[in-house]
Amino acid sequence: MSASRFDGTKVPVTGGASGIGRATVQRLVSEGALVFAVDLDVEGLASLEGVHTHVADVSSEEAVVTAVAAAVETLGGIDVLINVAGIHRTTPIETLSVDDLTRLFAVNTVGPAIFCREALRHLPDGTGVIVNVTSSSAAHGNPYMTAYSASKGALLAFSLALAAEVVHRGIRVVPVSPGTTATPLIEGIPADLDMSYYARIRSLMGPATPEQIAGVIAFAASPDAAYITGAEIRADGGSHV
């Protein structure tokens, strides 16, 4: 890895107030990358360091839009984005709502959609790069995760095929598939849920922490991944192996 592998480069990053987003904002600037985050945490953003901040909220149109065009404006152009904003909500079938699928579909798929069509208008052809963060919900199936998975299975396919619809502009789109990561995404599930399921399922090496994927992501959008577009990369430490 080098240490200015993303020198002057200029990279949008959602949900980068927390988690796996935080962790991908910090690792990109200590690699000499401009990064732009966007996130509805204000106190968050405002505790990062060495990185432009916008709040917004990734499930509105209008919002995404203004945020791009801020991107565009502070950092003098898109080289990079990366999608990483998402919610979890644990969804047992017997009370699954409309509004579980609505919200979930409007953060995690809608959201990163409207951010790709808009950063598009500017990614330099040749060079441009995708990276949506997806999950391994997206292609296994887990227990009280309908909706969620079911939102981000539409993120992985809908960046599957937008990698073959700008393939010919040389941008690159990769969908990146964290396993269960420490992140307070994960926290607050209900106690009296029957998770024997997942012992079976956890990875020996543990959770993921946020800086291990924020690695994977920053692989797959820096020149070290060149040859890569259209593919699901999954970090799950082995659990679907």
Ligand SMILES: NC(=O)c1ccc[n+]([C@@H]2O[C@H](COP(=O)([O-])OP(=O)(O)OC[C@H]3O[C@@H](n4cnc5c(N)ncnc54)[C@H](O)[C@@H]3O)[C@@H](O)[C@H]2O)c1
The other form holds:
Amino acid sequence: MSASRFDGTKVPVTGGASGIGRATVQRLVSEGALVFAVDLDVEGLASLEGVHTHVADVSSEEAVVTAVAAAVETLGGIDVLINVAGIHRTTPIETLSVDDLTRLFAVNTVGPAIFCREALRHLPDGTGVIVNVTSSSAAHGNPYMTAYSASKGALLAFSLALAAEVVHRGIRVVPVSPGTTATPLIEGIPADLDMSYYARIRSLMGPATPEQIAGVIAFAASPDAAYITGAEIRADGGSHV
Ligand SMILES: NC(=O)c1ccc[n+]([C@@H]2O[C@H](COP(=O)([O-])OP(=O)(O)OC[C@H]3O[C@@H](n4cnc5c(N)ncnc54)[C@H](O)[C@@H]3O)[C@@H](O)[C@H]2O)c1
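For the form predicted together with this ligand instead of the form predicted alone, what are the coordinates?
In what comes next, the whole complex appears, and the chain from above leads the way.
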């Protein structure tokens, strides 16, 4: 690990209050970054130390515009954007609802996309980076996850297209796709579902820790990954080999 990869680097991180986003915030701070953590969770944000915080719902375009403006004003610019905020729903096809689809796409796809649009007005040519956290389920079939997987697949496709669109500016866009990770997100799966399916998406290595995924995100955002753009980095412990 390089102690100075992010010295003075200005980084908004969405979803910074919990799980993978929180571990990412802490990893970046430990490497010298100036972090602006954005989340809905007021208490989770308040318990972070050494970072600027901002309460916002990323599914609101107005809130995202305001959050990016606040990040620029607070940090004095944006060097790297990391979109981690996301929600999961267990949606057996028989009970799939328009409300579930709409909410999953609003938070998991539209929110990060608008964050990218706004941050790109500020990211520096030559060194700017966007990391979008997708999911291994974006490209691999997982039962009861049709809506979630579709929202993450859309974010993956968005990220690849955006990488091609901004490569001439020397800005990198890297989708990072975790497999099952031990965070609050994966709790709350209804007890009446056949849980045997879960074995399919679980690595023999067990679930990742949020810190393991944060390490991959930090790598993708760092100069160590300077030649990686428009390529998904999948961190799923070999669940889909
Ligand atoms: N945990 C896993 O197994 C797993 C696997 C693959 C991908 N992911 C993705 O990783 C990301 C982080 O998930 P996690 O596992 O750390 O979950 P988590 O629930 O611990 O953290 C998600 C964070 O996003 C925030 N958030 C949710 N909706 C928001 C909104 N509308 N506006 C602002 N903030 C919002 C939550 O408050 C929370 O702090 C998500 O995008 C998730 O889809 C997780």
